[in-house]
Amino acid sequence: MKRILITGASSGIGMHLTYLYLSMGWHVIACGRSLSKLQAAFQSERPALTLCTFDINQSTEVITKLKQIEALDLVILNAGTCEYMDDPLPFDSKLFKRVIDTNVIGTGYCLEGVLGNVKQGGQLAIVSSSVTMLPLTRSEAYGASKAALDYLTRTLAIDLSPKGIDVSLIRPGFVDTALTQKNTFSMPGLISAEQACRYIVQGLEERKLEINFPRKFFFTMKTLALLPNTLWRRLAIKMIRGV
């Protein structure tokens, strides 16, 4: 039985990935901050499911618990948060730190704890976001954190290759989860968490370096990213002004 570890498993993409991999016959180590939320997400006990709790912002707790989990075929680091900066004046450094600490530094804690337990021939995947393709309004903290994950993942893909570990960068568009349900703006190309997980599983089975979805939204963003930065800036300013 193959073994997979998934962080952020109590809701959204992480929860649906857990169910999907369980249905595929994997042993899943589902990680989250709250035991009660994990138990609520997976109400019946399953022999192939192990629940693991830690606060991703607590380095000793994360590293200690993850180092105890051995012989992993696949790790998906999915845990993260999203907060938008409604007005950069004054700049909210506390918000900025919260997002960077969880999305970037917390991922680093997970990597320290888990990487040594990935089998040779195994896989690592890190969930970023398509927000990194373009500078978007209010995304000073969230976008910066995800851009850091992009660079981190691509670097790991180089340095872990000689060690027999494949690395994939996952960049979803808008996915219908508890986090995105808080958004008050239009979300083009919105897909369900179940759809997102099918894209992810297929991409990981094909050992893709990058898994971008949904395709139409991705190609739209990619096309816009080809515009000169000065032109995109003008368009973005017009959009926030409603011109």
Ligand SMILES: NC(=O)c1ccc[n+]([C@@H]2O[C@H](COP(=O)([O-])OP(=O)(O)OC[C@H]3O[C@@H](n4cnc5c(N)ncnc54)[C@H](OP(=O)(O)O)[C@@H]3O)[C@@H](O)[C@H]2O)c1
Second form
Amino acid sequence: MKRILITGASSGIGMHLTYLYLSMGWHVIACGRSLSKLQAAFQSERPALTLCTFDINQSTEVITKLKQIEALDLVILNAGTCEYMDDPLPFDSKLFKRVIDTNVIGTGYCLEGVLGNVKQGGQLAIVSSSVTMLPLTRSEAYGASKAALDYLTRTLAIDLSPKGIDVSLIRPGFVDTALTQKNTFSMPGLISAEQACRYIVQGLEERKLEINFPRKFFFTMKTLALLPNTLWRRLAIKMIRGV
Ligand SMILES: NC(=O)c1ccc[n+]([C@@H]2O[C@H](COP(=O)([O-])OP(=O)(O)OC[C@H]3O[C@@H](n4cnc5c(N)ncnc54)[C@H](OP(=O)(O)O)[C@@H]3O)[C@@H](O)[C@H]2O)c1
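So the form predicted alone is up there; where is the form predicted together with this ligand?
Below, the chain from earlier opens the complete complex, with every other chain and molecule after it.
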């Protein structure tokens, strides 16, 4: 039985990935920070499901618990948070730290705990976001955290290759989860968490370096990213002014 570890499994993308891999006959180690939330997400006990709890910001807890989980075929580091900066004046450094701590530093703790337990020929995937393709309004903290994950993942893809571990960068567009349900703006190309997970599973089966979806949204972002920065800046300012 193949073994996968998924962080952020108590809701949204991580929860649906857990269900999908269970249905494919994998043993899933589903991680979240609250046992009751994990139990509510998966209700009945299953032999192929192990629940593991830690707050990704607690380094000792994360590293100690993850070091005990052996022989992993696949690890998906998916736990993350999003907070927008409504106004950068004054700059909210506490918000900035919260987002960077959870999304970037927390991922580092997970890597320290888990990487030594990925089998030869195994895989690591890190969930970033399509936000990294363009500077988007109010995304000072979230965008910076995900851009850091992009660089981290691409570097790991080089340095873990000789050690027999394939690495994938996952960059979703808008996915309907608790994280986006609080958004008050329109979300182009919004897809369900189930659909997002099908893209992720397929991309990981193909051992893709980058898994970007949904395709139409990705190509729109990619085209906009080709614009000179000055032109994109002008367009983005017009959009926030609603003109
Ligand atoms: N939804 C989108 O449109 C979208 C787009 C691009 C990228 N993403 C990324 O996809 C990933 C999953 O997000 P989602 O949309 O599925 O949102 P979600 O439903 O809010 O899930 C986030 C998961 O991360 C966990 N988490 C957050 N902070 C944590 C902490 N300090 N310690 C441990 N676990 C923590 C949450 O646990 P709790 O239940 O305990 O809070 C939850 O299980 C995130 O990295 C997000 O940035 C999402």
